[in-house]
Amino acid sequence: MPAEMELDPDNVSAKSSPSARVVIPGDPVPEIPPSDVVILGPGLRREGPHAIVTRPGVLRHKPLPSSAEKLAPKAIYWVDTHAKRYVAARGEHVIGVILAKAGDTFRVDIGTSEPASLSFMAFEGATKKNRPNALPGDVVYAKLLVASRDMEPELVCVDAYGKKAGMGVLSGGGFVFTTPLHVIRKLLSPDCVLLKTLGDSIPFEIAVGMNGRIWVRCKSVKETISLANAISVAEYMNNDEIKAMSAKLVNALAGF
């Protein structure tokens, strides 16, 4: 039986592969050999020795560099789909809004069917006496520690070393907006030039959540709204079109 490992979509390019094909829920995936160690990403799940599709979309495949280790994965398989409803996956970074306090936990809306839980102790330096300064309505950037169809999602704002690593409450203003999930994957792809091109001329801070939410903050409200609009309209642009659009945006903000 092939081993199943977890996919980190932040590090996967959404490029098409020769094996790309349209699939629907329930389809088997004969491209995954039963004897190989592979990584199953979003849209796929293990049913006995076989992999089954759980969401409609395009089946993607990316081979991994060969390794001397016997159990090293040989390829990544996932289903690329146009979706607005987020399905929690363990290890993904998401942006949520604190809904309420419940005992020693926060209830956080991350766009899933039910709110996620975030413990008071899941912040850097938090103790029973030194609790984080987070209130209902605050925006948090967190990582999914538990994501199962049988349990509610659980978030943490620290990495494996107990450091915040950029996670926590997103304070100081900013603007949160939503985009389709494939736009998030496009932004995080190493081949996308949008954020790098804009960052050469416009200083900004950004947090990208795999749940389709983006938090952005610039020096002025005008730049913040312009950057959010640029991300939204770049959904179907290629890199050349993105560069041309970015140049026009920078000139417009400069008054030319």
The other form holds:
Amino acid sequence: MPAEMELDPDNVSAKSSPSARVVIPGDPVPEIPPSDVVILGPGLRREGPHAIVTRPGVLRHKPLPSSAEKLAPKAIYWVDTHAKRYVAARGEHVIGVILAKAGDTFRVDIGTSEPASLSFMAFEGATKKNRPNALPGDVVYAKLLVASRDMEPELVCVDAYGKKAGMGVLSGGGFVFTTPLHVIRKLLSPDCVLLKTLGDSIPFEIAVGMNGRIWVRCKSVKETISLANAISVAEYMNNDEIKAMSAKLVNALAGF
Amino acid sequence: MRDVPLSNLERQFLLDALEESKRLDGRSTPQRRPLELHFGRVEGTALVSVGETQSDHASLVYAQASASIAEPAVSRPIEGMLNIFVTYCGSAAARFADAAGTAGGDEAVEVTRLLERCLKESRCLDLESLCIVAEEKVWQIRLDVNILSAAAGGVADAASVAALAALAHFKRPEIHPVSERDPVALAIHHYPVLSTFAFFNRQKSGSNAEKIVCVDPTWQEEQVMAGKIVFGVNPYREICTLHLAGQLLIDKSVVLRYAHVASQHAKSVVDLIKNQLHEDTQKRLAGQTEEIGFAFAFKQNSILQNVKPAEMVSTANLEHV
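What would the structure be for the form predicted in complex with the partner chain, given that what you showed me was the form predicted on its own?
Let us now look at the entire complex, which starts with that chain.
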């Protein structure tokens, strides 16, 4: 959960427009302007009046739209890290594998340090009698309802209105694969053209979990494998490279 | 840390893909993954990796040979001894850890037995040359095989290469005062190498239908396969080990056919070991000590690097995909 903080104006020298900078744990963050209310995201922590870095990576920030409220945060700061271990965050969509049934809940592996729980009642239209049709080994697309440092994460497959909203058991084939977490963030970024470019030529269905798992389904096995590989290799590509890669891939699939 | 379980979707997809002779990593079914072999600075140490060595989806095996003096067995008074110990490192063995918490469990036993059958019972090492005084003192060679990572599967194959390389690289001290004579290499009669073939049942046709065979299965394939054959074959096409696991019935001709494939693999592996060994010896003779050992290998960006350099995607092998 992002923590709100107020900085001591005396101790921090303000720098104009922080560019992407590589930081290591223990670094101070002089980029954060004094006396501003900001949100500290993953990789940053408040230590007394200062913000310090807790994870190695690239420091990023995003200004927030200005608000009339006095204490409204002005920007979000976070550290973009290469990570594979998922740390649950409330509200994020994840892809999990059902490990077992335990009483009225499923135990679901979402890549966190302990399995999450998913209640039988957290599916669309579920009642005490009408139980969801899911077995151990099935893959579910769900949303994190509880993600606390001290409690086991809890998943739901319904939105606030009791509708499934795309969530639930992923069935009917397709393939699940795992990528580092920043690949997911890149895929979901509005600037990333990967899915759009690929989708222009290969029809596919996709579910992207913030825990690094991606489910894809195409018409044929060949296309599905190609698509999974394309997403994996796009990790360090920029948009032009992605377009070139997609074009090549599509040509190769078509047999040129 | 627990390991990610293989979901039903992945299992089904894997079988569907194999039905079309396609594999997830783009290999064809008879294709192996390249092996990487490095020798350590200490003589008798070898590191082998299989799979995507640039990422952490690799299997990594470290083998170390060492020697000590012991009393020979009563039944074999003029023979040295070879003992093999396989250990799954804690981080490799998350998915193998049993209730008792012992890393490796059944798989460690299986790999140990395979290596013993492949290296010890095939008598590839000349044990008689390890005798110092008959009935009193012989060299005891201890071969420690550490499975550092099993993420890509193919552990037995990699372990056999690492073990063999470590034995070939090892030099035991000569029994006169060390200052007078150089350490001597072990006498190896032949080089047996393990290779695994995974068998999958076809989904649509009946049980008599020919099975799908995959060479060098990945971890996922190992989870789904109906059974496997592990051959220990040397480059002279002599079968030293034959291990069948799982529930499958296979024909004699099938065994012979894949034994031939396995011997070709053995040949390429032995060539690799000999080339690397030659290179290592040359460097040692030339006194290029800074170019020997794992640290140098790390510097070359070849193993265990957790970074992937930006690269254009090659579509050359898309026929397999």
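Numbering follows the first chain given and starts at 1. Note that the structure is predicted; figures quoted are calculated from it, not measured. What we label the rigid core is the largest C-alpha set whose atoms superpose within 1.5 Å from one form to the other.
A hinge is where C-alphas change from fitting one rigid part better to fitting the other better; between these two forms, that place among Asp104, Thr112, His82, Ile225 is His82.
Hinge motion between these two forms is captured by two rigid parts, the smaller swinging by 19° against the larger on C-alpha superposition. Superposed on the core, the two forms differ at Pro56, whose C-alpha moves 3.0 Å between these two forms.
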